[in-house]
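Consider the single chain below, provided in structure tokens and representing the form predicted alone.
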Amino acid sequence: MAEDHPKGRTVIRPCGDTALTVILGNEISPEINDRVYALYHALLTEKPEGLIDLVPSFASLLVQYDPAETSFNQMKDLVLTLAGVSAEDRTPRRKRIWKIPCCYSPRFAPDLDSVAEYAGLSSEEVTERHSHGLYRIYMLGFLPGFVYLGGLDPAIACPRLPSPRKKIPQGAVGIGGSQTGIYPLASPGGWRLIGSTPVRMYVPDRADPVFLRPGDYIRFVPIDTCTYYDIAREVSRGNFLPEAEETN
């Protein structure tokens, strides 16, 4: 996110020759995120000539397309065009919130005590913290299905580890900073983990691999561990996934 990017404003930039990025903010904002969604599916609507890719994030969108099917100008021109376009008249305005299981048993997060220790609160009080929050999904990445969520209580924000471990485990919870998010898959990592969920967030062979998507919304349920390995015995066999609601 460009620290120059005025406010208000659309920037294209170019990415090489084959691609462009569109600049709608320079902060972490659910206005400036509904911007960048309201683009992408106004593109994918569209489908203009020699379009190719599209990776949103926070506050901008890569627009990757084909210089032998159009150019840079063209791209440019149509997506100002259509950043124009209210982010109310394109994204719905239910929030989709999934109800995570999440466990917070000391075998699944090894860095509670000291998340706790540096917010000056006890365990207990991140969990219940951690839990009755209410996280946005502001975009996928560094792994399949790993979600970048905003919403963390402040008073449990932490910095991340300074040496990342090599090997997280799978549906790992962990806080990095401001934000919380789920490990999809055994990785190295550097957040600090509080808790771990049964559920799986990526399955390469199953016909939606990632179910959760860039502006849904996330809330942690607190599970005990017996009830953990309940739900895993469950996901192993294709039989649980996590409840959704829909709400204004």
Contents of the next structure:
Amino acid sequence: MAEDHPKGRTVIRPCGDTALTVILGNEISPEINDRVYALYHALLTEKPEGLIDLVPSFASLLVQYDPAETSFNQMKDLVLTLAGVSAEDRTPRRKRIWKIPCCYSPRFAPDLDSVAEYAGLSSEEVTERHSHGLYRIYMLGFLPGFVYLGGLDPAIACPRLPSPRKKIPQGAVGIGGSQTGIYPLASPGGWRLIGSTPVRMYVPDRADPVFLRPGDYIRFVPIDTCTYYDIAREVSRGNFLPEAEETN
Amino acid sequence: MGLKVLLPGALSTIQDRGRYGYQALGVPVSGAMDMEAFLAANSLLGNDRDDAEIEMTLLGGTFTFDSPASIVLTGADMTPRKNGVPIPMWEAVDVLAGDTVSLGYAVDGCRAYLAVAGGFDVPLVMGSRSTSVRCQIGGLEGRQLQAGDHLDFLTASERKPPAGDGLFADEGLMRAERSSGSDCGLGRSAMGMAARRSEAGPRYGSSFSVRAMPGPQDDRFTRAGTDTFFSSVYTMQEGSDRMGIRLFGEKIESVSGTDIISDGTVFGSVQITSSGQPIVLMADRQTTGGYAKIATVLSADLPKLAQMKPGDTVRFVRACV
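Switch from the form predicted alone to the form predicted in complex with the partner chain and give that structure.
Below: every chain and molecule of the assembly, starting with the one above.
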């Protein structure tokens, strides 16, 4: 049950006749999220008959299946077995940290002043704290390539705008409550915009349309306006992919 | 070998069975809203299940053919005509070069499908031709059809198996799924229905009843709240679209609000918003959502929801595993 989830237990609930959800916890934590992706990769490797797609999220994994080829009970048994095995896998994974260039110039940051005022900090202090954070990608959703990031400095958390903007430009970097993120596509949205990245988070006609993976980390690297446009030009020619470093 | 769009209708898009394998990256499935009508049209032409069709909404389009073709119309009754003369639905109709096929307002149902022998020739994006307007992919340039658009038909010899790129296909899963000829649950259950209905089209009407299984988050609602959901009549609201059917009726009581830690959604998930009203998530749904899901509509009953119009009513009947 979602409310009183027994610690360490795996709870499986049906979602109609074509899916089940595996609930691995009821909080947002790296440990639970690691278990979600361990199970996700275990199922991808296992490729059970009838599996159609997987949707990993903060603390659960949605398993979509074809009821003509498998059953709820069959899939449930397999998931419980794999969850047991993948929980014992304590192999430490290397951390992949993507360096995402971000321009905090006022041109791209219409809400930076309001975030600073709310936080009781200067604009420089807000962008400094934002670019010092190491953010974990817990999941993708909402739009293709939209990452749900954990790790925002609580000092610069800020409520969403009272009324959402009709159009937020592609690449906008914002703060919404205790989260920060990047808009991969122009979209309506209520987050406060404090910068922009020239990197395209979602390129639908590329073989790998989204380069980020859940479980990866992001760091925002401050750039000036000139560098922003230099990188944007390279991006439009398809010549730019952000750097990633791997650490233990 | 193709057709020209003279009038696009209210919202006409190219759709197929949907884009699976990329939801982990936030890419929605999309695909036909009424899988039963969609699969019936392909089946009646001897097409592949994956061939793309035009899905029309409430008001159909007008199309001129530049070559002879076999076509099938299924789904909502939009009083189709060929050169002004009424033509049947749910059976193959031959058209000649220069013929014009026109559809009007839906007199029964909401969504109609136009299939041509061979399917429409638009590029595969992540293994599917389905249009997602929000993600700017699929169909014609990721948008709804416009007057003046030209659509080519594929012939059997030009057909290629869908390419399997990307995260899920990297692992070989989607390829294995496709080459084994397996079908998604939706398709399989809808195929049987389509075969039974191929002789005479269904009547949709304006009051619907669909089966739904409690969960996955029915524990976030009081017993009274769940009883309300399974005993009340809900009315479809304006603002419903391919992402979700917005309903209004008796307020559903939750234990302590309906916000959850975001998790995955399926076609047919019934979210309850903070105002206590249901939204049934449909083909263009986001891959994940942050509202508790009180129940999930059974796949065989999803085509009924796809044919609802604003003002129509629906009742949810409790189903068990």
